[in-house]
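Just the one chain here, laid out as structure tokens, in the form predicted on its own.
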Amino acid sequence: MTVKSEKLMALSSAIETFVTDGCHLSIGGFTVNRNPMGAVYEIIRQGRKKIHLYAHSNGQGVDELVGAGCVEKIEIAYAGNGRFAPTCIRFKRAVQNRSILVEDYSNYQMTLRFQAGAMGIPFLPTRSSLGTDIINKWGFSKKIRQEDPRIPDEKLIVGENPFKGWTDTKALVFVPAINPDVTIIHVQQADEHGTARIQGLTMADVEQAKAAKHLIVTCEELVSSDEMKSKPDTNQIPHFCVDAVVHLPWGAYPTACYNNYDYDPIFFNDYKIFASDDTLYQNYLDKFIHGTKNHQEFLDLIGGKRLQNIKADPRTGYAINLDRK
């Protein structure tokens, strides 16, 4: 008899488990590419509040997040949707309001905190932001960094490079590592295990995933462990660092999903209309998000027409054809 895996689970279960409040969370995806969406709508329904929030240069995922209130604190590179909000709009409100706090750093020095938490080590050091006010400008106050065990007493620490007999570099940039409760990200495919594999660019993705404590993988296909022992060079998450695999196909919807489907610029265009205006932002959020149960139904409330406008060409792995306007 086949036992199924205990990884395999609802999307509604998956959040349930390991999203909490207050927790620290982070999400894959790259402005308008991978973003996790449907996790993300789930959270959303779930009422999730005062999450901490890491991302590497997420948009819609992390504008939808803020906007719904789920969010207090974030650290971040960048939060934007190519030309439809070049800065996420309900972000950018929230900035503005000071009802987040954000701590920012560079795209690179992103992607090393993520590696360090993966590399189980404290740190990592770069020249990457010397010379820039990203080294001054902090979001988190001492007072908040004394406060919370989780945040660390420095954003970062400019010193000397203990080889500098060796090399000319004399200054170098420490960043501190990044251990998130739980990270959400997006495959194209899984088996029931856990080990994925993500097709096209992998963004920051693979590193925030081995950096997390929990990790919850959605995935447009669920395959058997056998095609994915097929090609194991492809294979970037190993199942051991899962803990729930969703089969969630259109799971990335708005965003794109490499050799699945393209972005919806149709969705682009009218969220930057709903988002600009506090009234519609709630309606918004009213109608797709609290309005529907799951995923399936907030799709079929974009219909399957506008879906198949989007679907990707075999052979480029983009819609062709798209009017991106």
Second form
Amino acid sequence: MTVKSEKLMALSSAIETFVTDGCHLSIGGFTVNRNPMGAVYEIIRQGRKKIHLYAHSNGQGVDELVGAGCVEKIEIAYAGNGRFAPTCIRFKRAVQNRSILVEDYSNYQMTLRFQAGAMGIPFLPTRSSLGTDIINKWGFSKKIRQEDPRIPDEKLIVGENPFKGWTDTKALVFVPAINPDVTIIHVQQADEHGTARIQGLTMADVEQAKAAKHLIVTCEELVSSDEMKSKPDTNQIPHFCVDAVVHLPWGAYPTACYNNYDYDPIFFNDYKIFASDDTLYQNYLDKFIHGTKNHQEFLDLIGGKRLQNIKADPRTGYAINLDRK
Amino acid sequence: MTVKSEKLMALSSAIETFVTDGCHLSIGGFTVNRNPMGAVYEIIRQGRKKIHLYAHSNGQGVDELVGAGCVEKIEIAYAGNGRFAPTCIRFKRAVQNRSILVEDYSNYQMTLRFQAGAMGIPFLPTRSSLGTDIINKWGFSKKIRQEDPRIPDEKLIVGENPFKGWTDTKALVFVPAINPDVTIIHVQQADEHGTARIQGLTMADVEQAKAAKHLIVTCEELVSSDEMKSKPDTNQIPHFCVDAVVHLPWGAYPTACYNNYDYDPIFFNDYKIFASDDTLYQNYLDKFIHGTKNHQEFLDLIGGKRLQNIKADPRTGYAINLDRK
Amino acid sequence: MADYTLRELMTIAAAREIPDGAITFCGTGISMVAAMAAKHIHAPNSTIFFETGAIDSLLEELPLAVADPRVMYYTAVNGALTDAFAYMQNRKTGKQVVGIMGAAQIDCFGNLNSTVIGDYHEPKVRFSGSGGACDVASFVDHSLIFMQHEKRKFVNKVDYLTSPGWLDGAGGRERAGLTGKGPSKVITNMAIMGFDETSKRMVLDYYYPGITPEKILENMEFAVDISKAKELQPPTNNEIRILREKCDPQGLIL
Amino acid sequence: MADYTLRELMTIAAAREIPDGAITFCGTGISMVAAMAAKHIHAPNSTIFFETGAIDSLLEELPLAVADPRVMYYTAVNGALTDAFAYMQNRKTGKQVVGIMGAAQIDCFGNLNSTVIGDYHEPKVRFSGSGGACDVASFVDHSLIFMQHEKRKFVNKVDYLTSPGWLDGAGGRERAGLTGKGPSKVITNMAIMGFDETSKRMVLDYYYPGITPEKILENMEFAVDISKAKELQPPTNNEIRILREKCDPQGLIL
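In place of the form predicted on its own, the structure of the form predicted in complex with another copy of the chain is requested.
To see the whole picture, the full complex is given below, headed by that same chain.
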């Protein structure tokens, strides 16, 4: 009853097949953690343009896609990278240059929007942002919204509570569903059919995964279905949600992958310098991304010593006493 | 930093403190599985009356509370017990006698109602039940609804999609939140502060727990906080949601508790006979519930051999080759 | 030709309707056995899942309820009710779902009653209620219904409309705002009924060996088109063997 | 009196506002250290949690982001964003939450801007955006704000209202439909500001040793009532010791 899975792909094929110019893309992870960075770099290598990006707080992944010029529009809650970048540097520049269009939401709103997409409904209600400019100020004009059927005609709608006064609520903000053309997440373990296991916090990855029309899962470790099915309480995504499975060790690097490796502070500190200057940033892209054929070559350029340095301690799941200054 | 928890209670105290006559109660589990049966029997022993019960598909727990005369009104999706009772027998009788009032929802609707309660919002939207009598026919009159502020003034509301046509949806059913006065769930493991771990399917227990004003957790095994915090990916309910923790081995018996014990087919087959006759049922209550002081005495009456028979096999989590005819 | 019981025939008839690659939603009893039979016979890539949140259960032993611990062993994911129903309402995964249901009453458009006989407030007979049946019937494009073929069950008007079929026929679901489709087939102890593509009224597709279309009509309150009905191919030896050896070896359901 | 830095003083000032039993929502940086300090000093039963879904993290090492793997180790529950924000919006648990935020601009009602300086569509300076700040500010009854005390930051009107404070003052939140309360305190490098109980306008509660109320007013676009202001008690030796030894021994934030 086990059939060799056609979902198992090389990263380059998965990106080529599902991530097209102008596609609506969502990536998993959160700031310094479990961004699908290998996939992000491959998108940059393949030169994708005009991507419409959905993100709650995907610091590093967002900044690199924006920095490399892949992104045209972005719906986002938070573009920072913890202590390493209070505001993501290339993102900041792109918005100030007006080379990308941005529309702002709160983190919970973006999460609810993915959740609504996963649930197959048009919206979810919340009280978050009542009385704020997140409701009043739209990043995308009515015209832009109407031209792309994948964007709802209105940003957020304030409505009455249909159950008058129930739970002491008068007004609500209705946040519209997102159904990305493609979502990419990086997980600790998956089998060849796509069943996936995330360790540590799942962020909004599960909702993003289930909301998508196509789902690419890159995984640290490709394991047997027997191994996955032996511990089903720890799995989150069933095979039938998944379109492509890519075995990609260190696939979240330079962001962290809990129980596997930490984020690389050296990378982030270097990146801060590169990102702050256009020429240095172009050199960075030329050397590290365009100058490498694939994620393995990129990792080789970083060097085994740096990787060794951030390997996770088995007790805590991160690299203890790592120099993070 | 560890303070002896005041939440740790005897079952009788927890029920006495939180489950009052006329309270709105929700119990966890699903048909033959992980119903908080020890707590149900204690509610019966303490003679609680006029309970307003919320359930999606809690077969055995519902039928015993109804059978013992504790319940006045019930909002429910499914009152059956798998192959052992296509319709729960005492429930069927009580509805046909009109000794309880019942209001019908679908299973997803009840789940969404608990989820809305947990999310702190008045309703959630779905397409389920459009065009059906689940919308048209109310179990509780307008008058009953208005007299109890804990019941919304309307059962379900059909509304327009505020994002016209978004996700190809025109109409939606808005299902109102439930915030029970008290929820009781039975879990495999908890610590004295209330952090809880469910193994196998969580059903709607997590949503029911978080929706409640007060939460009682009965647990098969009381473990240290250290044990709980060492495997946090497998925990679902944090201590701050919990009001009472009760250590109650076999607390789901005669329903199953995954990885611990199976359901008891002998009990269910006997129950079917008792429940089908008013006198036999009264005898059952007198002997098994009122005739025992607590859950341990009840279990003693069942006998160790019966319990031994349904102990879970460690590989599968249930009792293999159990005679279930 | 295999020696078989009527219940086995019904199970096989339902199993044949489940395509390879389907995500099969099933309840307790015969529908679970039909889903298992499909997976063992012709749909190895189908996935059995339960409203309780268990996905792709091994079912080494037959569960007697959808919350039976036997559905939790060796699954792809052990989730929750929130997840399970969301897969059905989800626009990508919902299209792959085949739902299997039963009911106490059915009308000519496949609308189901599993709630009460008689008045809702003064019922003559109370049943279990919807469970997840209304949900799956509301959401998915492909559903199968098991029924006993009796006049009191195939009625002009259901006493309570629990689970939506094609509602009032052509365009009915769209008017109500439902996006999925009404039932595909009704599998009874006498026949397989389908629905007319245009009018969405029930029609007789297949009658079982030894049963006449006339006998079937006698057991329904409403008339159906029998003009295109054919006799059903009985189960093969292989189908019956798999059913008995792999799906319900303990004879708990069949 | 202890020797202390201004940053340490601010951290302690915030920590003192966190009651025992609180569920403390914090972001990256100084707010995380304040939450840890409260737990180590006077609020042992407080629970630190992050919008990313980590509940009651041990924080053996200081995280540099709310998604840092250090927040995932030895927690009560590792959940998801859906869970974390629901605890804040939930009517039972939300009442126990103390939120700690920062911003680029604040107005006299405690409304915050962390999105842009200048026009939204043609920003002079772009910041990170709301993250979870707007959510926690919308939901909870008790929140603290860290600010640098500068005229360009304490403004008559925020360029973009990212996170709701008391909105337009008395009754403003109710009119907008918000159920939680506006901010309790603003903790700056010069002072602790509160809000008038009736008007909800900012007032000066405490000025730091060596800072005059007049100097504080000079660093704000809008005037505030300074009539009830007192000098703040400096941190104790014990507070400073715990801060340095237990909360940020590597000096990553302070």
